[in-house]
Amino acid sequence: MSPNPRFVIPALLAASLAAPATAEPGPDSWPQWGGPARDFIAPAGALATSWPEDGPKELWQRQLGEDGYSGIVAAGGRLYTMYRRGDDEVAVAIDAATGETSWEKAQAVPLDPETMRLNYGPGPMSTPAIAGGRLFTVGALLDVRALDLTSGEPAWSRDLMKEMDAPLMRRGHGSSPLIVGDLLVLTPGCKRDAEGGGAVIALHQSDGKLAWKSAECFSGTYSSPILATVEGDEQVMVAMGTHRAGFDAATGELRWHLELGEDATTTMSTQIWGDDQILFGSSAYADGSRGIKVDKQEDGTFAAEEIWYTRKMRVQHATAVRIGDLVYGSSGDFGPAFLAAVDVHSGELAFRQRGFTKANLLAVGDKVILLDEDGTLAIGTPSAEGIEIHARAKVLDRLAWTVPTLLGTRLYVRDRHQIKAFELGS
């Protein structure tokens, strides 16, 4: 199957439930894609749901050059994201409070459009993670690199395209990379029938040298691995191609694997794990969401086994959130989109609601922020009849495919050439 058009998100992906070993979470702290625990579930805040006509107040707006997707991190009262000038990818800080650029590192990564899909822009599309002090960037062509928080000055970088032969991603690279302790977890992917496995790596944070790789090989993915636990046992998990995979989080070694259909080749967003072993995980066109049960065996081996499937939500390239049992995400890819939600346990869909584009979803105590494509911002309480929306206003206009950053009561927006901060506060 052909790469579709809208591949182009690291998408979506909500993530686990289980807290991954990063930085604090705190107020204002936004360590990695999907926030503090990669579940895109934000501290709660004491949050306003009325807003005046034009939106909640803005606090500033700046541009950020020709193009990306690429989520927004935050530590230490700066913002980190990355975009695309020219031929460059740039990892830029941002003042959080001004706006301001504190620093920028350009890296020349030129896209030949003859063997890529660039009709949706080049990106780049994959978020930075922060830890130990460094940001970690992973461009279109998976170039790593550590870069310094305080001065972006680089540390190490890697070309894992030329070093590993990993497979091209017709859209860009968009998986984001996954802190674990002190390794830096990415998936590269393999090509067709290559030898030597490595279609997950983990490398060290303090010199980018190669701790583990699979031994399996897998082809390359837009969705972001999680980390999970399954009765103790620390675990990578991952959706690429047609397989669903844990990994041994300190070595890499396989856990348990699922291959499914041929139409499950198309997942673009990040997995959601619960503390009741249950892995949910959705995919559009042909596909749709499942859920996966993993145990731990009587012998201390792994096992996995898909407990429903249903093609009623199929999330594209947005961010899903799990609160109770309910998984809440945006349904569909080229024709309508509907706000929808499934229970974990059955696969029932709870409800479909129809008033945005594709979105991406943040919860928030027991509320949920939304920023649909079209640069709609809303705000609602979630129920297993549908989301109650208190307020809305359009505040962004350039294909707002980016999930929200949340920071206290300040919600920082993106689209593909700009970034703006809102104040949220009640």
The other form holds:
Amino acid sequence: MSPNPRFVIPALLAASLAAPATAEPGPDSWPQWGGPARDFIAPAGALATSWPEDGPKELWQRQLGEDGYSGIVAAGGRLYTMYRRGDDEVAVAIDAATGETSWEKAQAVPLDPETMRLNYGPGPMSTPAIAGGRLFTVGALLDVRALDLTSGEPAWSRDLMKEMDAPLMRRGHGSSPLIVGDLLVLTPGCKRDAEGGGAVIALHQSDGKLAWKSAECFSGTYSSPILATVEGDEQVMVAMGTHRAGFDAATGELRWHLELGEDATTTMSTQIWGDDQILFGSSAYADGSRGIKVDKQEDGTFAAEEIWYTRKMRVQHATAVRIGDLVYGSSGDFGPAFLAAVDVHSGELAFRQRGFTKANLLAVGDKVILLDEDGTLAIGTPSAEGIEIHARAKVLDRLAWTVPTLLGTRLYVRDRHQIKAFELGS
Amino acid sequence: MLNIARPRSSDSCGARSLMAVWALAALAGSASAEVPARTHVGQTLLVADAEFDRGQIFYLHPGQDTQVAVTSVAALQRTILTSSRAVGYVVGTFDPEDSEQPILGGALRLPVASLASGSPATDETLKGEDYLHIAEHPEVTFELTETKDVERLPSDDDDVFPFRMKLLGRLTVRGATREIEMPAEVSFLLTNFDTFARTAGDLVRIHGSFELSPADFDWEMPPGAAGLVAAKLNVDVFLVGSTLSPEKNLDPEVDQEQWLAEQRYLTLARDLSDSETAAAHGEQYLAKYRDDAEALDALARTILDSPGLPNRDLALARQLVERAGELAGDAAISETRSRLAAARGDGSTAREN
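Switch from the form predicted alone to the form predicted in complex with its partner chain and give that structure.
Next comes the full complex, this chain leading.
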């Protein structure tokens, strides 16, 4: 999927007016969760396929507060992420070359362990987004902040849980904001039996004011929304509770909707959209993977249909990537995890493969980079027969649940306590 | 398809006494050359790389989900020996719904010490030299080698795949190995919210029974035994295996190494009834965690609370809790100290805490 010029051009124009040139998204940027196209596919770089025994060349490493799973975004030579420090959630800008702090901005977000399930830590889990010279962060309690990319100075903030009466996600809000032109799309969800809509909303990046909110009420989600083009129509697609839906990206009007069974309620991984108009989604626990075909009808409306479903691939919260007709991912929840791939048209399992615990995948050229939850980093070549692993090394501690970020040949990875930079070039 | 097997480790430790010798023999797998040894922790067996290449490993979880009952109805006595402490695994295919041979192999070790009838005197007799001879044969082992007459059964649940089949393998009792055949119902249950409430992972459930003749195992009963032990014993087996190893704790807050050290203590003290080796392990634990009040308190509580411990090592528990108390004086440790004092019959100390 390529970004829609209708949104990208105004965004770039706005960005060029509003922010210093060094902070703008460019070829070496990773502006949001999932990367430039939110599909976990990085621009191809010349990556080495063999590493020294102790792993690829480490450029730097540093501590990253006390906890957090938030992903790493990048622009203008800086990395941005979030971490936890006491009662504060901290947004941090880091020099990508040295690892030194450029700025930090803390905000008190005390969490109540009585009402939340924090056994995997307090987060934050959501990954910031970069647009228009600003960094947009979403905390565990749905507090949204717009910070100046250069200085970290706040431009505006919203407490959506209070203002929108959004539900508390017991592990903390984990869905990452989506950049759509000059809008910031979020999935606060609705409380049970709530009325008045608001499952999905869009804020103006400029001032944080509400641009639109969906008329529909779905429960909250840990899955992040994506932007998809369905026969020229830009849609925000979400997996929220048992609901799968597409909304007009500019207005929030519902384009299509599917309600699935109760087993589909725990989707955390990000859905993948393809040019063949198949939406891939996957959940673990009692669910599996499914392909949903979305088509535009003759009368201009949209129809969605589940075209296959399989329990043979169950992606819990890690990332999957689509390469050709296959979606590669790490299947499993609390038992063993297998690298696996399914055909996006049929749901047929191509292979299962041992060797890693639950892993995030990132595609780059004809290679995949994977990082498992035990901190093992690897590079391999995927095919219908499996992923041929060329090199692997232990680089982080448990629980390394954050998907890596690749800028050129430099890879940035983190676990709950530290961030590291590696050179993967050949 | 690549199959990169995970590294596995085994361990050994020194012998201290006859009891320790047989317990260590059990841990090292000397009871049968065919059945893999226990892991160092002892709550499952070492799985060969080749088994991982064959299919999915379903680990038995010692406790309520591994039930073995041996019933003897003799002229003068009916005895039902039960144990829930079998360890082992079953190798299943990845996709049982598509398979005509969903079970590919497996292995099991059952500590004789864990068999209990409810009558200590009977247990002591049956584990003695004339019967199960626990000192020389501390474990019953079984190696699953083959299945036959596999029949897929109907299911009204999309996540449950039931079969009827015969499980064949080599059973070793009292050092003698014989081929046995057990008709069983075998069901594969994919994870769903119901199974997850019980155990994480995909599950396999095996329920079967077979008759065992002690004479077939060259087991010569002592004079007068005919009235106490039947010529034919019924063995009923109910096992639930999970793709999650019993040696993996899912709680991220738990120190895995310390938790595994506690599990090893339980393997020795509870499952194998080897109090001497357990005490030695406890001393090592005390030395290793002597500056960690929480870890010390955890093992003390395990000694006090764990069901099924034949002998609670209150002296060790006291050492652990006293050291924990030197490091931290929190309410949890005080409570452990009180309960320990009560267990030792020291009422005044219990009240002081």
